[in-house]
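Only one chain comes next, encoded as structure tokens, the form predicted alone.
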Amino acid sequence: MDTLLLKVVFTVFWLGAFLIRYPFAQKQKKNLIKSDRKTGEEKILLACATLGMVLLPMLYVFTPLFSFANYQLPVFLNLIGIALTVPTLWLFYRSHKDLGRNWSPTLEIREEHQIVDWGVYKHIRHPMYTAIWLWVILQALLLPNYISGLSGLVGFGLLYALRVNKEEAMMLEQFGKPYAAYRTKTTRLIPFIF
């Protein structure tokens, strides 16, 4: 499939994700933080995810810097990447919308924080992570490049692997039995599986 078309689709997707997150990021700055678990490790992990999902893909899209690392994918895989854009953006939006004031880009508990167990959180504890996993998969399918295409999987994969258990422990510490009960009714990433 034409590389330029794939770059355009990815860029439109990326802009859509930015436009979804931006208003929530602005609103969350007004929330009072009750408990901040942001460590040096957390900052490094966020930087890795940003590098893999923002900086390296945009360098690939707008410069020839990584063209030496291009590879070909079968067209059906490119089409799967294109098909994932709309459901991924929808899930990314819904997970932000349903969390509302409870959303934070880092490990934090807000004043008046509550367990969100409705909307997309009814069956999945971490639908935003699910959306971001879909994002980095479609990035690999739309940007056939060993550096920028796979950098999202590596950057976000590290963040997810080293953060999700800490996040769940923080929620258990904050909410105790109600969060433990919520965990028994939901799956971490994919509804009705695991």
Ligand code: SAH
Given for the second form:
Amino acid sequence: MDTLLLKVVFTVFWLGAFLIRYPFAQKQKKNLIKSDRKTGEEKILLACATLGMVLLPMLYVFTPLFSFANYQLPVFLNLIGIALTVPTLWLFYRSHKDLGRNWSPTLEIREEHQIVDWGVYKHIRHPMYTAIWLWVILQALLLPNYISGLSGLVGFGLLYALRVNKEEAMMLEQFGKPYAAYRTKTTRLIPFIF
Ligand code: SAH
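What does the same protein look like in the form predicted in complex with the ligand, given that the last one was the form predicted alone?
Whole complex next, starting from this chain.
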């Protein structure tokens, strides 16, 4: 499929995700933090995810820097990438909306933090991470480039792998039994399956 078209689709998706997050990011700055777990490791992981999901894909879209690492993908995979954009943005939006004032870009407990177990949190514990997994998968399907297509999977994959257990341990420590009960009723990323 025409790489210019794929670049346009990815860039519109990417801008959509930023527009969705922006108002929540502004609002969450006002919510007081009770417990901050932002370690040095967490800062490095956030930087890796930003590199893989922001800097490297945008360098591919707007400069010829990585053209030596281009390859071809079958059209049906490009089409799956395009089809994933709208459900991914929907889930990204819903998870921000349902988490509301409890959302943090990093590991933190806010004043008056409460367990969200409704909406898209009813059956899965990490719908925002599900949306971001879909994001980095569609990045790989829309940008056929060994560096910028795969960098999201690597950057976010590292953040996810090293964060998710710590996040659940933090929630358990903070909320005890109610979070343990919520854990038994939900799966991590894919409803009823995983
Ligand atoms: N892992 C969740 C949330 C990501 S944002 C998801 O993928 O949807 C990370 C912050 O959300 C953490 O710092 C934690 O304080 C908060 N958090 C995670 N799960 C929560 C829940 N079920 N209810 C309330 N806050 C939660």
